[in-house]
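Just the one chain here, the form predicted on its own, laid out as C-alpha cells.
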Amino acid sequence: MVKLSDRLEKICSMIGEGERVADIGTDHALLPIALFERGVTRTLILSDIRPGPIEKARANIDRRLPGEVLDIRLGGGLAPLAVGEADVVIIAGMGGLLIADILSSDPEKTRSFGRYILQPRNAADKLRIRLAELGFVTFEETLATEGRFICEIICASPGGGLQPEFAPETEGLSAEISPLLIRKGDPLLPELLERKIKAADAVSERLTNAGAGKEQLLKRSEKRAADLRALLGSLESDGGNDGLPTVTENTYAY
C-alpha cells in the first residue's frame, strides 16, 4: 500500500467511509491511491489544472492500481466538478491565496459540496478570513508535519448544519493562530510558534537596520512578536488557553 507522508495522513483519515471526494490538484495522486487502496471510498475525482500532474497521475495509478480506473479530469480549481457532485473537497499543498481565490470564483458551486479540507501553504491566515467572508463555518482544524514544515490544515463547511466548538475571529493572532487549535492542544503548535517568533525576530531585525522610515513597520512587527510569545507563554504555564492575547483591528496589516 502507498506510504503517505503525516500530512496526508492527516488528511486521509478525516474522509468518512464512501463519501464522494474530490482531489483539486492532485499531482501525483498519493492520497486519492491511498483511499482507494484502504477502502475508505471509491468514488474519487482527481483534477489538476496542467497535463503533466495528469500524466503522472495517470501512471501511478497505472502501476499501484492496475486494472482500476478513477476519474482523472484536467481543469483549475472547481471547474471540472459539477454542482455537488461531492461530498469532501480537498485542496492541498497550495497557497492559501490561491485556495481563497478559488472557493471565490464561483460561490453558488462553492457552497454545493459537503465540506472542505483545506492545507494551504502559506497565508493560512488570509484564508481563514475568506472563509468567514464567504459564510464559512471551520469547525476542525490540525496541524502535520512533511519534511522541515509545519502544515496547517482547515476543515470548513459552507453551514447549515456542523456548528463550531470555536468559531475564529477574522483580525490579529486569531486568524494567524486559529483558536481550535488552542483549544484542542495540537502538540505541535509550541513549535509552530516558536517558529513564527523566529521569523517575526528576523523580520524586526532587518526592519531595524532599514533605518529611518521603517519605524511603523517595526512597531507592528514587535507587537506581533510579544503577542506569539505571550500565547507561547500561557501554553507552557496553563497548558492550554480558551482565548487570545487582546489585539487591535489591522495590527499586522502591512
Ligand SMILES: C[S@@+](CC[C@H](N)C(=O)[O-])C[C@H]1O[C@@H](n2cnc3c(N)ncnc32)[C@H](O)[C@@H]1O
Second form
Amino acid sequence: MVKLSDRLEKICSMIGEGERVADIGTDHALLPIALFERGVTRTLILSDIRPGPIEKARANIDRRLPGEVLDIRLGGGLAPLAVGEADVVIIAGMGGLLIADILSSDPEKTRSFGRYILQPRNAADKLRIRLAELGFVTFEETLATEGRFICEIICASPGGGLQPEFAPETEGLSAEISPLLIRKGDPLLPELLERKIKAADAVSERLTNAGAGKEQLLKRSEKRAADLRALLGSLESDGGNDGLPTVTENTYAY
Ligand SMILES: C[S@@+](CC[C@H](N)C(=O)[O-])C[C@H]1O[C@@H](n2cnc3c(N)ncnc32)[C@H](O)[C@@H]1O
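Next, give the form predicted in complex with this ligand, keeping in mind that what was shown is the form predicted on its own.
Time for the whole complex; same chain goes first.
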C-alpha cells in the first residue's frame, strides 16, 4: 500500500466511497493510487499539463497497480474534463493564483462539478477571495503537515448562488486565516500563526532598516503582526472556539 504524507492523507480522507474523482496536476499519482488501492473509488481521472509528470504517473501506476488501466489525460486545468464528469475535483500542490485562474477560466464548466478540494502551496488568501467572487461556498478547511510545511486544504462547492458564510475581505485577516479553522480549533493553527508572526516581524525589521519611504508598508506589516498576535492570544485564552458552535471534522462528508 502506498504511504501518503499527512497532507495527501487528509485529502484522501475527504473522498467518499464510489465518488467520481478528478486529480488535476496529478504528477506522481500517489493520491489516485491510494484511493484505488484502498477501494475508496475506481472512477478516477488523472491529468497533468506536462508530458513528464504523465509519464511519471504511468510508471507509478504500472509499478503499484500492475495490470490496472487508469484514465490519464494530458492537458491544462479543467480542459481535459467533460462537463459534469466528476463529483470531486482535486487541485493540490499548485500556487493559489494558478488554482484561482484554473477555476475562473470556464465558469460554466467549473460549476458543473460537485465540489473541489484545493490545496494551494501559497497565496491561499487570494484564492479564498477569488472563490468568494466566483460564488463558491467554502464548507471545510483543514491544516496538514508535509515536511517542514503547514499546508492549507480548502473544500468548496461552486455554490449555485448561495452566499459563502464567511466572505473574506481584501483587508484584515479573514482571507488569510479562515474563520472555519478558528471555529473548529484546528490543532495546527497556533503553529501556523506563530510562523506568520515570525515572518511578519522579519518583514517589519527589513522595512525599518530600509529607512525613509517605507513608512506605509511598515505600518501595514506591524498592524498585520499585531492582528496575528491578537488572534493567537484569543486562541490561547478560549481554546479558539470564539464562542461559536464547533464545525466537526465530518462537515464535508455529505
Ligand atoms: C507540485 S505538483 C503536485 C502534485 C500533486 N497534485 C500533489 O499535490 O502532490 C504540481 C503538478 O501540477 C502540474 N500543473 C501545473 N500547472 C498545471 C495546470 N494548469 N493544469 C494541470 N496541471 C498543472 C505540474 O505539471 C505538476 O505535475
